[in-house]
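Next up is one chain by itself, shown in structure tokens, the form predicted on its own.
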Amino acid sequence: MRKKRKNRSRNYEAKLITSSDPKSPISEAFRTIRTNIEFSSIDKQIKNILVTSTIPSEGKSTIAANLGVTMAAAGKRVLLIDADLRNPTLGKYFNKSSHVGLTNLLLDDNLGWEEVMLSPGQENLYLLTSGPIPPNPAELIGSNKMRSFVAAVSESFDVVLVDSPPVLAVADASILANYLDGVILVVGTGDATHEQTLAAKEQLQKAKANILGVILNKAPMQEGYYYHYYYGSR
């Protein structure tokens, strides 16, 4: 059993391609995404961004983690928040425990975010894991305390990336999209149907989300390169 857990941890860390192989074509693709996000914020400052997907297993957490690494490498002070309080995985990419994190912060008035924030080991990059899975994730995500927390960390960081559950699975992503500056929708090739993806887009629009763009994941690249690093990711 211990051996399986260790192997699973290695699999998550292997998907952090922007850290392990920064010169790869996939890492270059993330740098392009970073630039596109910067250009999208010319008229309006975008500091906190939701990363979500239509359904599970499209690669949203992998995208969030690699995007965080790429932005931090460019000198931006970045905070990654695992707000998927139903099936959190973001901490696993950096081999960090999720036992104490966002839910502790939201439920304990005496706890400051600086006390639960983690350093994954890369300059400018910080991580807030989910904490224990609560019985009422949507209520916590939509609480005034969560909104105040996001506003506070947005003052202290250049970019705040928030990982959430998929749009069509539960209401959490739509709640977050309503008060975050922008949304990135991850679409896994061959995963959600066209109709499902359109439904997710419409649901985000109903939540008055500012959709920055769509990242097509698991798509074949030129010269034989593939997004195989992201297969099976959340």
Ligand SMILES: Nc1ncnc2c1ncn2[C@@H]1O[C@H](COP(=O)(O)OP(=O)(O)OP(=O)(O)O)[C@@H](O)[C@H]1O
Second form
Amino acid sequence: MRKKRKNRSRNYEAKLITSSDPKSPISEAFRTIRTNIEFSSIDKQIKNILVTSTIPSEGKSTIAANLGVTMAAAGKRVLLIDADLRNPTLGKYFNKSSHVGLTNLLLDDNLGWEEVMLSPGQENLYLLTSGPIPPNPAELIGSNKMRSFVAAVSESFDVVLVDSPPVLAVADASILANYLDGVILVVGTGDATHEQTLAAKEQLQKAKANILGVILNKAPMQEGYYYHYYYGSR
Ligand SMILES: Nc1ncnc2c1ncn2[C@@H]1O[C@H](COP(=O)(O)OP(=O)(O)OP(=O)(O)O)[C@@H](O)[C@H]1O
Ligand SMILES: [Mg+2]
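Target state, the form predicted in complex with the ligand; input state, the form predicted on its own:
Starting with the chain above, the whole complex follows.
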């Protein structure tokens, strides 16, 4: 039983490739994404960003965690928030429990965010896990308290990355997209159909989302790419 749990957390740590292997082409791809996000808006500074997808398991949490590590490595103060209050996993990437987090903050007026925020062990990187799973996630996500909280942390951090449930499943992601500065849509190769992805894009647009771009995930790597890139980047 004990061994199983250890292996599971090690599996998640392996998914944090930007931390375990910063020279890999995947880590380099995350640095390119980081630069693209920095240049995505000239007039308005993008402080808080929603990471979402069309359907489950396209890679939202993996991308959010690795992007957080990559941005913090560049010296930005980054806060990762697990706002997937239905299937929270962000804590697992950093071997942290999700028992206390966002939902505690939203439900307890006496709790300050500094009290529930975690340091996953990397300079400049902070994590707010989901907290206990509530019966009414969309209500919490859409509450004034959540909006003020996001506004407050956006003042204190350079970047706030928000993980969420998928767009087509529940309203949470569209609600968040409406009041966050930007949205990244993760598209897992071969996961959602074109029609589903288009429907998700339309739903986000209806919510007045500022879609910064799409991250194509799980794309097959070109043969020889690793070799070429690794040596080419030195
Ligand atoms: N680029 C990738 N290559 C291989 N496997 C991947 C990749 N990205 C994600 N995965 C795997 O796909 C699964 C789903 O990833 P993840 O949990 O990040 O997706 P999600 O969109 O957050 O899912 P959910 O909708 O359940 O929150 C995980 O097992 C993850 O390790
Ligand atoms: Mg997830």
